[in-house]
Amino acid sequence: MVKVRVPATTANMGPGFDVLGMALNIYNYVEMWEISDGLEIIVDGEGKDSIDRGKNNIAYLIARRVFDRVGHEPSGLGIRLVNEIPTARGLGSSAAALVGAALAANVVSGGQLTEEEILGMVSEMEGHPDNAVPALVGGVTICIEDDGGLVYRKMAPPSELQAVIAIPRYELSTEKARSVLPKRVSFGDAIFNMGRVGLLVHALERGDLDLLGLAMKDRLHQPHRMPLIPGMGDVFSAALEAGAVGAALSGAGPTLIAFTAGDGDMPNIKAAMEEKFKDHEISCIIKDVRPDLQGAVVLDENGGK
């Protein structure tokens, strides 16, 4: 049996649409082993009542791609998914499943693929790399696509950086969240975001967290997604007034994330975000999180179940 742990991720971080991401210390676990025949998929935790247990399961699909790439043909396959990351909430649950299963399948088939090859396969299947990269390598990541490949770099966030996430109790698919985005953006909005991405990277590299409130502003995607998340603007304002240094939509949402410098203001921020969502009749789960620096880790590789 091979067991892999993969962190949740928050993508975009405000202005860095499809470019910036950060790993968080909430985890999914993927276990994989060969069996005598057929396919057995077990799902525990988040998504246990909705995740496909057949050949359309994304963990199986990416494992199949790995096996096809390296010429490995198992007689049968067992997969167990133990999920702590809520599904369809903007926390990278699909990227975690894909990364974990690709890594596990690579080990099962002899470890022939490089990290870059695995990341390319996952990003192709995911459609964008901003969750997949931090899920695999951890930390804060910047990634771009160039000539059909990926170029990415990892930063270690400031040690005092922490966050509060407010997770509404309803799902929002990435497809729906992308469907409301405009096909074209203005020159002014592009410049607005370019400047803030640069400022955000500087703030994270230098530990200048007081800049986050300014640096995390966005005009490319968050304003268009606000109608999908009742109270989003009010929750941002409440978090900042309670002491957060910056706030953003996590990925495609509906989860909202507020960053702090240390944990002193966390109780007030958690209460403010929950209360403001409640004002808009949205029930949510509130968690405090930290950046994950390791990314995906193979925890067990003993060759048998």
Second form
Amino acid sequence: MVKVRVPATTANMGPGFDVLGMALNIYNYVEMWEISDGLEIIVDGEGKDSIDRGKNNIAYLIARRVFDRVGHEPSGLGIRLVNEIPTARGLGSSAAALVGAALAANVVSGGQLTEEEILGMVSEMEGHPDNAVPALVGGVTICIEDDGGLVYRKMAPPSELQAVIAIPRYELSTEKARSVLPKRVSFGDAIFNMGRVGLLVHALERGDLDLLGLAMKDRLHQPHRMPLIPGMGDVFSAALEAGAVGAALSGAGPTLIAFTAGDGDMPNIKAAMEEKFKDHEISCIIKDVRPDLQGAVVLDENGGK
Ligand code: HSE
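Next up, the form predicted together with L-homoserine in place of the form predicted on its own?
After this comes the whole thing, all chains and molecules, with the earlier chain placed first.
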């Protein structure tokens, strides 16, 4: 049996749409083993009542792709998903499942694929690489696609960086949250975001967290997604007033993330975000999180049996 642990991720970080992402210390676990015949999928934790347990399960689909690519033909396959990451909330649950299953399938089939090949396969299935990359390598990542390939770099975020996440108790599919985005953006909005991505990377690299409030503003996706998350603007303002250094929509939402320098303001930020969402009749789960620096880890590797 192979067991892999994969972190949640918060993509975009405001202006870095489809480019920036950060791993968080909430985890999904993927176990995989060969069986004599057929397919057995067990799901525990988040999504246990909704995740497909048949041949359309995304963990199985990517495992199949890995096996096809390396020419491995297991007689049958067992997969167990133990999920802490809530599904369809903008915390990278599907990227975690795909990264975990691809890594596990790679170990089961003899470890023939490189990190780059695994990331290429996952981001092809995801349609964008900004969750997959930090899920695999941890930390804060910058990734671009060029000429059909991925180029990415990892940064270690400042040690005092922490965050509060407010997870509304409703799902929002990435497909829906992408369908509201415009086909074209203005030159001015592109410049607005480019400058902020540069500043944000600088701020995270240098630990200049006071810049985050300014550097995390976005004009490319968040304004268009606002109607899908009632209270989003008010929750951002409440978090910043309570001491957060920056706030953003986590991935495609509906989770909102507010960053802090240390944990001094954490209780006030948590209360402010929860209360403001409640004013908009949105019930949410509030958690404090830290960056994960390791990314996906193979915890147990027992010959794939
Ligand atoms: N960059 C993607 C989006 C992340 O915002 O649609 C989805 O999790």
